[in-house]
Structure formats: structure tokens, C-alpha cells
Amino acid sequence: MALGAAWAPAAQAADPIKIGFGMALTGALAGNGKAALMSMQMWAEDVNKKGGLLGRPVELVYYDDQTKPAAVPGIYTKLLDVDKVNFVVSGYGTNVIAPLMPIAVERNLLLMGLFGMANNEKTKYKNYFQIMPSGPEPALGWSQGFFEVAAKQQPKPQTIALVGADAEYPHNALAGAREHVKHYGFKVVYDGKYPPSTVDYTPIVRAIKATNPDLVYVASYPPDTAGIIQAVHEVGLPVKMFGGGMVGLQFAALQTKLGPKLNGVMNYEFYVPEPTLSFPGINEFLARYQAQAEKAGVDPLGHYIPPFAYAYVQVLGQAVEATKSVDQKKVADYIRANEFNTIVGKVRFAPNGEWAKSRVLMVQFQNVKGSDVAQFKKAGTRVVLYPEESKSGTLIYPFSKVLK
């Protein structure tokens, strides 16, 4: 039995256009999955209030994938063969998109992806489009900003330490970072990994400190992100730039836990509430999302995944309206050839289905005081340093200045 459907009275006269998907509503990624679902429901409400798509209401048909990739083939087979959905979109994350790709290819489906890392690298399926703004070369785009900012400093930093968990994401992120290291001519003085089960990060930070690097690039998951930052403050790390690829700092839970310890840390982001990223509709979306977030038990900020979950169905809806069709090929051809205005800005896709141009932000935490979540809803605590067109502040340099 499908878990949900959503449409409004203004658009009930015709058969619905059904959009089917699995989503992590239980399991390890349930927090992000629930936030994504809420955002997609907000989009469906908005569309249906205006009369739907092609005069037909939009219906979201979804099942809990339990954060289990093995559940994905069964869910999508049912969506297509039993529920007879018009379109499918992915659930949240690389691991659930991977088992969906063969189904999309076999049935020649248009597939919108939500936060998948390089899922189409091997398949090169032309009807796949992914909304995370990591660009046509995700591993490089992920850390481009960290290294471009570093290379512009005078005198130019010379040495770098690379460190990350021994797991899939850090492997990919560090592989991209190493390419940048070569390109910009930095010297690697430390290149280490640690088991994901690590609890005490103090020995790792001490080992890095002993090599006296100018830069430290970290690729970590939320538990190690918190542990490493706490160890940096315990040990002291007199470096010029620190951070880069730390997962978890995009969410209120870690931001409020670490508070002022975040000042000076650089990290990737996809959206922050800076005036240079004030896209049409984003503020209204966030106000509605944040008003519902506490009751729904999801991230109270909603800056990371929610706007992009809204945007990837926004792209699909705009393409359906433009082509006046629900034909998979016509809609996919249109998405491939056109640019879209969304609440996360203008989106155009590269031939491999990733954003045509990376817009991974490099931000620096500044002006963080205490643990009040409200400060992170405003401009000024995550200043954008890269890309240039989104820049909203100036780098505090060196990082060691804020540790004193």
C-alpha cells in the first residue's frame, strides 16, 4: 500500500499525474528523507493550488525504502507496474539511486536524482538528471573552492595534510582533493585515513600537528566531524586553513553542538542564507519549511537537502508544462536542452546529467556565538568565499587566529 498522495481541490477534475518514488522514512537516513518528502509535498501543494500540471492534479505516490538499497527494485517495480505512475524520481542518496539506475535504463525512463554522487559515471544514461550542484566532475567540484581560495593567499601556502574516514565518501572526496593538490603545487606532508569506528581523534590531530602543515583538508562523516573539531580545539592546530569536506556541519544538530568552535572552519555547502544566494522563492520556501520542521521532527534549518528536493520536482514540473506532455522521451529531451529557474537558482544539466557547472560553495563559519539555532537562520555565520559570483564576505586568515 502506498504511504501517501497529495493533491488539492482546485485540480481534482482530471486524472492525476502520478510521480512515484521510494524515500528513507525509517533507517539511518530517515531524518533527511523525511525532510525531502516534506519539501516535495510542499511543491505538490503549490502546483495543485495553481491548477496542477496540464490541468491535472499532481499525486505523489511513495513508499518507505527504509534506507535499504535492496528495497529499491521492488518499490519501483510496484510503482511502475501496479500504481502506474507517470514518472519516477529517486529517493535520497547515492546508495538508493544506484539500484534504480538499471531499472531506468531497461525501461527507458526519465529519472530525476536527489543527491547522488557520480551515479551515472559508468552508465552514462542520457535521461538521468541529478540535482546536487557538484558539477560535471563531482569529485573535483567538491573541493575546488577550498583549493582556489588557498591558492590565492599571499604568501601562498606550501604544505597540506589530507585526512578522512576509511569509507566511500571520504575516499572519493580525497581523490578529488589530491588532484587539486597536484594542480596547485602543494606538498603533501600527511595523507591519512582512520577507521569509521574511531572515537578518540586527539592522536590523529597530534600526528597532523607534528607535520606542521599550512592547510588541512578533512573529508569526514558527522560523528568524526564533531570529534575532529573538538580535538583541534583541545590540541591546538596552528594552520592557515582547516576543513573542506566535513559532512554534518550543514545541519543544526552539529552547528548548535559545536557553537563557537566552528569559527574559522571552512566547509562545503550547497545553500546558505547569504544575500548573494537570494533566489526567487527560496525565502518563502524556507519560512514555510521551518514553520513545520519542529513538528515533523526534521532539521529545523532546512538549508541542505530540502530546497533541492523541492527543486528537482520543480524541474520535472516545468518540463511537463513546457512540452505539454507526460511522454518520458519528450520531457527528458526538454530537460537536457534547457535551463530551469528554481528556488536554488538557475539549473542546467551537463550531458552526464550533473549540473553543467559546479556550484559547491566554500563557506567559512564566522561570528558564531553560543548555541542558539536562530543565528544560523540569518546571514553572517556561514560566509561564502567561493565561487566569486556568490561571495559574501572575507576569509579570516590564518585559521590559527581564531584558536587563540
Given for the second form:
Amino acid sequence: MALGAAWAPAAQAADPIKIGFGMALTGALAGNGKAALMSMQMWAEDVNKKGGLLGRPVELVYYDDQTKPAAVPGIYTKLLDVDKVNFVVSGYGTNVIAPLMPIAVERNLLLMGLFGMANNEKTKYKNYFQIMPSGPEPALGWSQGFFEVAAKQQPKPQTIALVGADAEYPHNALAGAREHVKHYGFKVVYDGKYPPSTVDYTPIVRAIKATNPDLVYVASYPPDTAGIIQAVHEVGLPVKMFGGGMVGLQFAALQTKLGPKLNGVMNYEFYVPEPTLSFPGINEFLARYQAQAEKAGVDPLGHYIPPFAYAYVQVLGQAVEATKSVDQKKVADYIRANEFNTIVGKVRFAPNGEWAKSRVLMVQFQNVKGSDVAQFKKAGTRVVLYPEESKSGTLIYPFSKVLK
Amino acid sequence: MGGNRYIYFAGYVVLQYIVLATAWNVLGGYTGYVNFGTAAFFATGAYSALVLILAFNATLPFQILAGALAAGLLGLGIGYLTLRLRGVFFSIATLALSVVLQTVVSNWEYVGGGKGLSIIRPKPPALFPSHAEYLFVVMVLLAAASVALAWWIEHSWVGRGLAAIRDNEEAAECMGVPTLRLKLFATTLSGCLMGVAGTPFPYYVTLVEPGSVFSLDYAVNSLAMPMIGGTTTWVGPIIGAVLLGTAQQVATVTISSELNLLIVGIVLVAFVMLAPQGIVGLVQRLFRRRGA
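Form predicted alone done; form predicted together with the partner chain now:
Zooming out: every chain and molecule, the one shown earlier first.
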């Protein structure tokens, strides 16, 4: 497997432009890693059909990083020193980008990152660009929408419960949420953590219910996301808004498992198939992706990582074409200074390599009926409430209305 | 873009396993006490180094000394606590140690807790163009020192004492072998060397997080490598580490993936069934037959 190559006959004459990376094809993040790889291969196919980059075919050279940070230094030195790739891009996730940063810095490489959380905070490397749209301050951007939407309601909600797993992501998300709580002047009536191995979430939901909050912000991983939503329906939670930072609801597996129980739940998203987010090329991309997804054994919707995995190499490709160069510095300078039109919309990077402006969406599940996956492929089940320019529906408020 | 540094990074991993396999063999091979907690000692080394980097910006030699000391003390402590545990019970205790330590560091915010901590490594010493070469040379020295220690144990009264414990602990004690002191020595030295193997980890990966440092790979490989190479001599763990370590490195960039551990499992089962004395035992048997 190791080496992947795809180019059209028209472009075979010239030396390929090689893009190297490690990707999680096994291990904890393999599901998303495989979907990301498939998207990148679709980009390479698209580019090569049009004659490649600078008249040269694009070749993807990749290895399985097994979702192990310790495998990254070996893989990338092999890509650079043995396979002689022209560019490297990161694999999927914060932990495999971290070991790649020093290699990029030592060798002055341009580095495109895929879904890394604040990887450049310490390094402050100017040639690093990251495609997850969490904005220049990721922890704040993540929950901005939830709090802005809440603050606009009349009468304004007063109290909030914050809850999350005792693990990496929930810690970060809740830290950002606490900043917003201060900013918007809500009163925290519950601030609790639970062990990630928790099985029964009803005691937690009962404890929250006992404090009678107006809002409940949840930062959870997939197993607890499902557990909490089920417990909310079991116990009943008469609150005004619920959700916010629940990982897992972006994927078909949990959406179809929970079905109508999702109605009224708020959550963050990066892309949903609403008419306000129909960027050029996204619908064609998703149609192709979804046609291949089942066979490849990846998420059948492909709304979360795949479009962004396509977009981060799309940015690289556009910069190579614009500079007519494969020089690391020239291409990096161009990416830093320009805006790109991608399938996930217009992308411009901040000096720290994150999106210049956060585009974390706050959506609410509405009109979910049964557990058919097809309904999530169309507009209407996850309406966008934030940001304003992408708004596609109105908030069902209070949340307790849909619980009845 | 520099020369070919890949060979140094791949070599580093193989050398790291020579240290770990040799360290495991001091307790597992010579003394007969099977340790499933390699990752705990390895992590003690890695986290000691990380603490020194965070607190004092200490250089690698100091990190190695601190890691050796901390992991050695942990080995001594475990030796004391588990003296009465033999066979499978001792092994279970070492496995539990890994779980306990992982829980502790996952909740220790100073070292990054569960999400881990990235560090920025300083410039390598003047002689070395990059960290790839520097860490490789450091690991060569550590591997050489570990093997030298194993060789010394094997050829001294200590090794004979440990072998006596392995064969029959009660009989050894009756014969006047200081079993308590020797076992403590073995757990301390073994732990110390495993810790040493972990100390360059923060500079190698630049991210120290519990998932990587407490990886099952370390426990499985450090056990499988001496078993495959041969547990009775100092050269066995080296042979095992070079063969398996290289195979895994090649697999990562060719057939790839978690097949790595599968390879180890299949080879281990094959050796346990067909050549329980490992490659060294196989070769010795071959020579004996020829001599006969």
C-alpha cells in the first residue's frame, strides 16, 4: 500500500510533484484518517485530470502513522530524505502534528496542518497553516456561537451548567466556555467533570437538573455524548438551551443511533449541507465522496473532516499554481498573504496559521425523524444559528419544548 | 534539506529497543521474573526528563541521570513491594504499576495531564547538524552501556546468583545465595535501564503524552525481543531487538500499520513453540549437533 499515486495519462510525461504525509489508517483515529486520505486522493485525481500542477502530475506519498506520535519523526524524515517529496502536509490531529512542527522548523518547510488544536502556540512558526476553522483563538471560537445565541434571547437566560469529561478536549472547550460565561455575565450554578469511563449518565443529569439552570453547555467525546443525550431524555431536563461542544454528533453513526432524541440539541459543526453554506464545488465533492464512502468503510456523510482534508491540499495546490513554484518559502509567503477559494469557502490565515476568522458553526438539530441516514444528507436537520452570515433557520427555544 | 536523516531516526528506535530488551532480560531472562511493566519504567524516564526540561531547562545528560535515578528507585520500590510475589503474581503487579502510573500522570497538569505537552527542543550540541544525529549517538552510547552491564552480570557471581534464583529460588537460598539482595539489584538495574531508554523520548518526539509513553508496544517488544533472540545470554536481546526492531521499521514504511504488533505476536508464538531457547539456543543446538 504505502505509496499512493494517481495521475492522468495526459500529465505523465513530467516529473511528479510529490506531496508526502503520514495518515492515521490504523489506531484510534483511523476512521477519520481514512476518510481524509480518500478526500486527498480525490483532490489529486481532480488536479491531474486538469493536467496537474505547473504541468506536472501530483503524486501523494503516504504512510500509516498508526495514530502514533512516535512514528512521525521517522515517517517524515523518510518522506523528505528518501522519497524526496516536494511538500509535506500533516496527518490528522493535534498529536501527530506536534512532532512534525520541529522537523518543519529545522528544515524551513511549508507545513499545512489538518485539524490541529493550537499546535503553533509555542513554536510560532510562520510557515504553518491549519485548516480547521476554529479561528485565531481556538478555545474561544469553539463555543462563541452557543453563547452569542444564548445572550440574544429575551428574556436573557441567567444561569448555566457546565459539564464535560475529564479529558483533553473537554478541558479546553470548558476553559473557553468559562471565558464566555464571564464575558456575557451568566451565573454558573454547576461546573462538573466526570471520568471518561462513566457508563450511566443519569446521576450527572439529575445533579444538573437539581441546580435548575437556564443553559447547559456540554463538552463530551462520542461515548459520553450518546450517554448524556439518552439520560436527558430519561430524566427530563427543563432548560432553555442544551449542548454546544459534543463530539460525535457530526457523524452518521451517532446521528442515526440517537435519531429524534437529537431534536433541539445545539452543537458545533464545521460544515453542514445548508443552503447558506453551498460553496463552489462542495456539493459535487460530497456526492462523489458519499458514493465511495460505504465501500471504503468510512463515515457515509463526510461533513466533518473530508471537505477540509480536500481543502488543505487545495490551498497548497492553488498557491503552487499562483507562484509557479515549488519553493517552500515562495509558496508559504503566498499562502500567508492571500485568500483562497476552497470547497469549504473562502480561507484566509491569521499570523499564527489558524483561520483569520473563526467559522465554527452553532447548529440545532431540528426535524429529525427516525434513524434514516438520508435525512442528514439534506438541508433542514441541522440548521445554522451562528454565525449570522450563515444562518439558515430559527432557534427552537426553549429546549424543554421539544422534550415534551 | 540536509542528508539522509531517516537512517538515524530508524536506527534510534532499534537501539532504544536494544536497551529495553537488555534491561528486561536482566530481570526476565537472568532472574526469571517476567515484567509486563516496561512502559511504566520507560515513562518514568521520559517524564523525569520532561520535568527537568520544564523546571531547569536541563541538558540531555542530566535528564538521563535523573531518569536513571528515578526509574532505578521505582524498580527498587517495586522490588521491595513485590518480593513475596512470584511467577504470574509478580507479572500482574508490574502490569498494575503501568496502569497506576498512567493514571497519575494523566491527572498531573504540570506535565500536560491527559492531553500531553509539546516542548521546543534547544539547538543540538555544536558537533551535530541536527537532533537526528545527536539522539542517535546518545542512544548508541546508552545501548553500549546496557549491553556492557548485561555482559558483566552474565560473567560475574551476580549472574550465577540470578540464574540460581531463576532455576530454584528456595534451593538457592538454602545454598547461601543472597536472593533478597540479588532480586533487589535486578529490579533496580532493570528499571534503571528501562528509564534510561525513555529519557531522550521528549527530544525525539517533542510531544510527551500518556498514550504514547505508556504504549503497549514497549511492554510487548521488550518481552518478545529477548524471547526471540534468547534469554540466557547478553547477545540474545540484541539479536531479537535488531531483527524485530528492523522488521517493524521496515513494515511502517512498506506494508505499514498495526501489522507491527501482529508480526511480533506471530514470531513470538513461533519461537515459543519451535525454539523456546530463542535464536541463540537454536544456534547452540546446531553447533552441538555438528560437534557430536
